[in-house]
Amino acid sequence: MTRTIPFIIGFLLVVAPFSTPQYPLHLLIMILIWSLVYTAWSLMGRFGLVSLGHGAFMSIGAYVTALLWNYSGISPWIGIPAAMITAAIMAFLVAYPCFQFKIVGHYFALVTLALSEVVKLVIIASRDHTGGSLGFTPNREGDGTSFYALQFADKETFYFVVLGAWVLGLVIWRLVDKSMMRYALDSISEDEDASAAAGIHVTGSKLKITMLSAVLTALGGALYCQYQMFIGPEVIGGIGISLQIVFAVVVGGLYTMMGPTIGAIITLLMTEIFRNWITSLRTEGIDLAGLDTSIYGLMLILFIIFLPKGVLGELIDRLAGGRQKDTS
């Protein structure tokens, strides 16, 4: 029975766009895009490499792809790999000095937090090309459907594009989890000096997982741009997005492959509920701007204290505990 579950889920995901109304389909696409980003963050987050700067990599993925298309006519099929390479280079430039000089823990998180803000400020300062804080819109090709421009008027086609990207993210997560790199990084997260003494290349191992995480995050940012056809420094990057990524992964489950996806489902649905609720209150003259952020912050604290393994991690632990009781 357990073996058939993945096939059932796969079948449902394939037929979903053909039987789902447009708005729920839009939510499904957004969930898959953010699931990819959250999965990318968890690749390094699960090993104690807490980054608060992944909004920067999302911005790089989105803006590099869109700028190359608008100003040079370079197809996103080329622009997205270029953006991913740019994100990898940025991750290397920031992470290498940190790892080389053993800037870890809270200090590494603060460095990445600064990176997120710096990238956002550069985008705003380059307003002549990026549109600054007003945002940026990629040029539409023809009637809005162009394989060359990776633009599709119908949501169904784009659904399968992001579904493929999401599956790629899960496959990479799984490969890392089953590789020797996972054991090396587990050891490093426990004790760097002992790991180095055992022959593990500490800086190299941490750099690889950080750059891989940045590359997948940039892919998510580029797909977000191509789907929404609008990006802005606050919409796609900055500290707010970086914190949102951390929150969603912690809620879903940091140490399980599907945890980030569960986190995406929970947080996206919460966002929609809060948005509709706050909008309805505004029509009645009650302004509660920022309430959603405050609730996210409170929930993050509660999850860290009471559900440190997230919703899925806690569920798996409880089921495993139940099985052990049954066998005993």
The other form holds:
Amino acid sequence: MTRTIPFIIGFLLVVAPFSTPQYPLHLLIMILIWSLVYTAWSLMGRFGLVSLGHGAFMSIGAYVTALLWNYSGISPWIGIPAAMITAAIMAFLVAYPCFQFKIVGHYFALVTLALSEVVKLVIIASRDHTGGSLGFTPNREGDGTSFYALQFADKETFYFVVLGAWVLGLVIWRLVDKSMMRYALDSISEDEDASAAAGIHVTGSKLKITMLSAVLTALGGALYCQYQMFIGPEVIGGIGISLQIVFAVVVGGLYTMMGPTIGAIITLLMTEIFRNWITSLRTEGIDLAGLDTSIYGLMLILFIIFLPKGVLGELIDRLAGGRQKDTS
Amino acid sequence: MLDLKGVNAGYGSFQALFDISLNVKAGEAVAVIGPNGAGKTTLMRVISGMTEPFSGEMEMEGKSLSSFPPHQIVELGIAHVPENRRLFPGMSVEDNLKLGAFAKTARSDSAKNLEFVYELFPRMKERRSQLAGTMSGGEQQMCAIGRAIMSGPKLLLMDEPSAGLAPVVVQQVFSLVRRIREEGYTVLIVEQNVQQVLQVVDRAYLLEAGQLIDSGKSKDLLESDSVRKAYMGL
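Mind sharing the form predicted together with the partner chain? What's above is the form predicted on its own.
Below is the whole assembly, all chains and molecules, this chain first.
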């Protein structure tokens, strides 16, 4: 029974675009893009490498792709890999000194927090090219659908692009989970010195996973840009997005493959519901702007206290616990 | 096998080791004994590459160690059993052991070495799926030694294996050390428990305030008046 569930979901995901109205399809695409980003974050987050700088990698992914396209006419097919490499270099520049000088835990989080602000400020400051805080729009190619420009006027095609990227993210998660690197990183998160004594290259292992995570996040940012055809420094970067990434993964579940995806579904649906609710209240003259952010903050605290493994993690634990009781 | 010449080391502006020269020959068991704060742990950390020395030369089988990071020193055949065992408490005993064979040079022998560790310590086989952090102190020490053996080392560095253990357990730990010796491993051990450790090693160095002040055969040291007075309260 449980074995057939992935096939059913897979089948539904493939037929979804042909039977879904535009708005839910839009939500599905957004969920898949964000799921990719959240999965990318959890690659390193699950080993105690808490980054508050993933907004920076998303921005790099989006802006490098879009700037190359608008100013040099370089196709996103080359621009996206270039953006991913840029993100990897940025991750290396920030993470290498951190790991070499044993900046871990809270201090690492603070360094990465600074990174997301620095990248945001650089984007705003170079407004002549990036449009600053007003945002940036990639040039449309022809009538809006162009394989060369990775632009699709219809949502259905784009849906399959992001579906593929999301599956890629999950495959990478699984490969890391099955690799020796996972053992190494697990032990590093427990005790760095003991890991080094056991023959693990501590700095190297941490650096690899950080760069992998940054690269996938940049891919997510680039796809967001290609789909929305609009990016802004606060829309896909800055502290707000960096925290949103952490929040969603914690809600969904940090230690399971599908956790980040569940987190994306929950947070995106919540955002949509709040948005509609606040808008409808506003028409009645009640302004509750900012309420959604406050509720997020409260929920994050509650989740960390009561559901530290996230919704999916808790669910799996409950199911496994129930099964164990049955057999005893 | 291991040769240290004029090693100075410390942390920042604080110097913990002054002009340390010592050697360990293949097949030997050597102890470095000394009180708290003498620099014993620093000595172990310097050899295993976790603390960089200020100056001096270190050689393992003729190869200079100074330029290698910790994970490559493991590949040269030096395994470190750290102070306070430092297991990965949230992992099973078997995962802890397997991690000991993480070094590239050890991976191919991983299964064989695991078999050997289980043979050496049957208790570990019984507890293979238990979380390492939930075992008793003596068993954890067994696991830590097992983890070091998993890398297929020529030289075992043991940092105060008796620290924090009940007297009865300390006895067991030293008999473990004796077992390891009988298996042909070369051992360098630092200890405060002088009387016990001198019974399992061939030679010992006396470390005090970062300097080696004496050395000799353990039999002679056991009988030496100054050692008996300073370290055994006799």
